[in-house]
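Quick heads-up: it's one chain on its own, the form predicted alone, in structure tokens.
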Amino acid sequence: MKYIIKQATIVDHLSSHDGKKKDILINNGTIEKIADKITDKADQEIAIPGLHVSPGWIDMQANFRDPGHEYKENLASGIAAAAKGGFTGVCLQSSTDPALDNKSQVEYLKKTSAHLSVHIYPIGAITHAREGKEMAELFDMNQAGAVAFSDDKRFVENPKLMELALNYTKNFDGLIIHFADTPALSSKGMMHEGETSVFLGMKGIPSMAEEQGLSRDLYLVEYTGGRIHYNLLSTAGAVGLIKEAKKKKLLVTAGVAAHQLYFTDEVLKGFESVHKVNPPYRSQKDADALAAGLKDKIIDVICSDHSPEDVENKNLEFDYARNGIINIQTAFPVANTVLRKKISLSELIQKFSGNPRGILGLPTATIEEGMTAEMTFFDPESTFIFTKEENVSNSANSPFFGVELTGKVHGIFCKGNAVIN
């Protein structure tokens, strides 16, 4: 099948046409011809006002909640929504019920998602159940696929137990996923521990919980030599540590959620559960330092945290809400919004194709003639209010319903079909 995308501005540092606007040919899923005017015949034209196109997006944290939960959301309406959301392929972490923890449970993923328009990347736990007493099957799953391994939202606790991932990943470049955390500092915290927690009676998480987690794992990956990432970094203090850790060239690199960079703490007043995520909405000291990290390349990648939630765990009181938000369709233009007049285009494109596909070892993806077409669709000037007729999730809780943001998303064109929205 032919498409022929019609005058789209490509971005792509990568590729000689980056910053021109061209036509695209893709043939068969391969990009066969880009001038500044083609005339070919093809079975579909795209041709969108503004457009522009670059290299297709990873999320490097999202929850399809399949496996054990599929009412929340499925692999279908999560593709559907990351397709929207301009994402080609999304890493899925191994919080599933029961846990991503096996061969078997990474093979069922990429069979059930094979057919399916985005490309699926398994995340499989650090160890068994993802209780943090023993190290699980991390080999078999990365031959069977898994492309990192991480236990989600959940620190493991022994470091010793960690000391031994780090060390057994080397042996064939693995990569671990953790989440910076000391829970007993974080137990039963509600939201960012700061002056609105105070002022609202609400038991806070301090930045230290996470300052602390993230410390120690960088002692053990200075001394073991092993690589790993942190998809959720929220605080000043933590931005400062990768910036250390980086200097002394450690195998480490870093991610944020969006929605950390778009709220803070002081949202919390209306005491709105869509609002409870972890790691919670720090203060604006964070945000900015958050966005300086993006800017000055300590941290690496931005992603959608994507963590879909029922109305009954979710419209509840705040101290009884799950945490988590749905993102992956907003991701990119929360994003946008945020740091259009702070970092380049370019740069922000980085963030979400070129460097998640750098860390997690997956192909390079460009625009060029003779390359396997694998791209976003976006235009990132026109602005748009997110609505709850336009979400493809099976579940809701979204705090972007109503919120005007800038930067839309077009569609994909990924495993040799273009899905537009």
Contents of the next structure:
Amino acid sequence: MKYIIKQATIVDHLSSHDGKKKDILINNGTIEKIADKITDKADQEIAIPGLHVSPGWIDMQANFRDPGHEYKENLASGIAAAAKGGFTGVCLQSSTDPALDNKSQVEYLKKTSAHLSVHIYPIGAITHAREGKEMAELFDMNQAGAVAFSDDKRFVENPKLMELALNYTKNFDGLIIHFADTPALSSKGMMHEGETSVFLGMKGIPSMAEEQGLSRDLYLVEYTGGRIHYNLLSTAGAVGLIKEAKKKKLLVTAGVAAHQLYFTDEVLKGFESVHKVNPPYRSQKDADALAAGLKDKIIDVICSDHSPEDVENKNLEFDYARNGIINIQTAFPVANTVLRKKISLSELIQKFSGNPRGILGLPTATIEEGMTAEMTFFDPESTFIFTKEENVSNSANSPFFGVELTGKVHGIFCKGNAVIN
Amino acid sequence: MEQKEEQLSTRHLLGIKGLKKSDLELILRTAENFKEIINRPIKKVPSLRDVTVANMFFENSTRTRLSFELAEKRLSADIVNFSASGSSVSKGETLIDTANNILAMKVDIIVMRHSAPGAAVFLAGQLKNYPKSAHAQIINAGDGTHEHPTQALLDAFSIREKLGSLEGKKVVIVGDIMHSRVALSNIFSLQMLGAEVMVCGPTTLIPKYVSSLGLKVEHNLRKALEWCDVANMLRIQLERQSLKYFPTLREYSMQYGLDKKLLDSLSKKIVVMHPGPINRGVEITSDVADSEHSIILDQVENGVAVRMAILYLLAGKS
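In place of the form predicted alone, output the structure of the form predicted together with its partner chain.
To see the whole picture, the full complex is given below, headed by that same chain.
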């Protein structure tokens, strides 16, 4: 199959065509030619005004609820949403039911997604059943294709166990992805502890809960020389801790969920459970610190933290509602809306593509002749309103329905095929 | 009644937060009339005839529920009661389903107590989406640690009755501020009506960011009492604390218990309130509870009048 992409601005800091408007010819999944004008005959021509193209984006934190809760999301529906959101690769967290904690679970995801349009990168659990008691078979999962290890949003409380996991994964250059928390400080908390939580009479989750957990980890990382990544920073203090750790040359990288940049705790004043997320929306000062952290290269990655929930689990009194929003279709537009005036487009795209690829050890997907074509089509300037009709997830827990966002995703090219929105 | 043309700015009573100062004043004025009525030999008026009220109590309550029931009965409303300990998906029916079922039987007003903060706001927001339930009006009778607006209104009524006005009066709320919906609603209503508010209690029971509400914080009870005109002594609610926030009740009352000796040693006479039920000997001693300083039983009496006023005014908005 031959594709021609017409007059696309290439956003790829590793490509010799970076920043230029080109035609791109893809033949059988390989970039055959990049030139000012290509007149070859093609099976499909992709010509969209304002089109930009970058190496395919990778989402480092998503849940597709498969296996276990396929009515909320399954691999097919999650992948369809990912493609619409511009992701050519998605890391799936271990909090499936049962937990993704062994080789056969990893293989199930790899096999079931093999014929689908987006790459799936399983994240195996650090501990059996994500219980925080004993290490799971990390090496075996690594061999089967797990790209990292995480107990998703459960903090490994036992510091000895965490030390062992960091040390053990060094054998095969494994990556631990951790959720910084101190359960004794955050448990039963419903929202960020601050002026708004006092105003609403709700139990707060202090920023200190995240920062204390993160501090502890950093001692263990320094001690073991292990490699760790945080997908979901939420506090200004945590950004400061990562900055210090990077200064010390610890093997630490960090990310932020796109919506964490967009909302603050003030949005909870109506007790709307669609805004119940973990980590919670924090203060404007924290959101600003996260944006500054992205600019200063302290935060490397922006993820979706896609967390599908059905009405029965979400449309409840705030206390009883589950955490999370669907965001894989909107992660880029949301981040772009907040950040476009704060960081360059090239830097923003690296948070979605180059950096996650580097952290996970995936191919760079550079846009050069001879490379395998894996790319995302988008337009950072055009605005749109996200609607329920456009949502392809099995769930509908999005706070962005009816919201105008800047930065439209037009689709992806992955596994030899174009998926155009 | 003569103020029939005056109306509340809201269809529901979800919290003090959603009210305007004029709403508070209207409720208090209306309650004065009802207080006069319930002191007549024939206490019952036909204002809410053919209005059906459901008292949905998802959390235990004796006095608030009794007070609402009496208010409803004295307005000639028809009443149904529903109580369940705890409501969540784990217990089966959701709050929306429960409410829709009750409302399908032609109920007009729901009085709800619930353990989850914001539950009344949530319910009012949801019912709009159901044609058979959209007419319903919600009165929040306490939602977790969020608000207890009728308690705050009856407290304001009682202070006003005793001191004439709230403007410029100094009110200290003593005790567990962190877990108290009474404290939060009182803070909002007292400030709206022009009073100055202080909170006083052990450092562990005062939220870290509480001063953002524009009030004073004091940890020494004697100093707080010397400052105030009115002391509202909150009930210590051990059932709301997952971990003990102070070592023992004995130690709490050593620091924050109000006894007659302390009261008499103050340089001025203050008014003592308590939302009940009293832990005698913990927050206040018996001789204080039963002293001339105390308006605790006035609060209870006024509770019925204030709730009648709220029901009456809301029904007029339907």
